[in-house]
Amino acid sequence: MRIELAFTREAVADIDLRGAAVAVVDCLRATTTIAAALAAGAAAVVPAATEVEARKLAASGGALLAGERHCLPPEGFDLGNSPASFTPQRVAGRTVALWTTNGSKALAAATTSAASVVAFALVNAAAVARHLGRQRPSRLVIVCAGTEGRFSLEDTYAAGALIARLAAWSPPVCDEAASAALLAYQAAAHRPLELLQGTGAAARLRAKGLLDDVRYAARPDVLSSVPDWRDGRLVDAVTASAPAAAAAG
């Protein structure tokens, strides 16, 4: 498997995604929240490129409206972007329309031409690595959402965590950016909370009283959900494949 990495969603414009598998990460907090929502039983998460689009999705289809502007939920939203708030009581069986400052836009950019797209974070890195290991794509492009066009350490660290877990399936061939992400992860593999708390994104969340979101996101491999792009929405590949497997058995 050849692994390439884009440090920001804007950098995706310079990468040909045709035929590639793509994995998108916005560790603080969008892809952590997506993994949490699907783990709690949400039917699907639909990432929106704009707030207007998210509101239209919710208004037309009855989806829950979730997301953030400057870390906090905009007026009229059902939920923010705090992963722990996506409980079974709130989201089980529901579709969630999600708009965020960086993560949902990165997903929207990645889904235009890629062969497949998954979303991941530290919380589900092992599950996504297992999924990709079984799929065995010849080329994987990891897209870090970044922060408004700038590099973000937490996304790069999470990308390195995914690469480290993929290595257990087969030794990957990494470009320089992917190699740098792996080195960043290896340097602090056993100190995820310390690393995340030292980032600019964590500082902004701390200022809004949302440090618990950082603590939630810093727990590697606690969720088994695999957000997989299918028919314009993210669904859990694990639960989506379970009925077929049961039928085959």
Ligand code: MLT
The other form holds:
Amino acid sequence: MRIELAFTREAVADIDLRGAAVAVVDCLRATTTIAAALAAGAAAVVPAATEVEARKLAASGGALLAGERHCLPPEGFDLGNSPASFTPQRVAGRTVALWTTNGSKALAAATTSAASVVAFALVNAAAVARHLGRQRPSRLVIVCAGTEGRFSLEDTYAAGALIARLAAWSPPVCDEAASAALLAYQAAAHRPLELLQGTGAAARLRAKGLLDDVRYAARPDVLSSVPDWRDGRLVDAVTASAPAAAAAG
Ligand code: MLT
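Shown: the form predicted alone; wanted: the form predicted together with this ligand:
First the chain shown before, then all remaining chains and molecules of the complex.
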């Protein structure tokens, strides 16, 4: 598998995604939240490129409205972007329309032409690596959401975690950006909380009293959900394929 990496969602514009498998990460917090929502039994998460689009989705399709502006839920939203608040009581069986500053826009950008798209974070890195390891795409493009056009260390670190786990399946061929992500991860593989807490995103969350979200996101491999892009929405590839697997077995 050849792995390429974009440090920001804006950089995706220069990459031809046709035929590629894409994995999108916004570790603090959007893709952590998406993994948490699906692990809690949400039927699907629909990432919205704009707030208006998210509000329309919720108004017309009965989806729960979730997301953030400056880290906090905009007025009228059912949920913010704190992963722990996506409990089975709140989201089981529901579709969630998610609008966030960077993550949902990165997903919207990635889903235009790629052959397949998954969302990942530290919390589900092993599950997503297993999924990709089984799919064996010849080319994987990892898209870090970044922060409004700038590099984000936590996304790069989580990307490195995914690459390290993929390497257990078969040694990947990495471009320089993917190699840098792997090196960043290896330098602090056993200190995820320390690494995440030192980032600018964590400082913004701390200022809003949301440090628990950083603690939540800094737990590698605790979730088994695999947010997989199907028909305009992210569904859990694990539970979505369970009935077929059960029938086949
Ligand atoms: C984003 O999409 O930029 C983040 O998830 C922002 C946040 O911390 O909610």
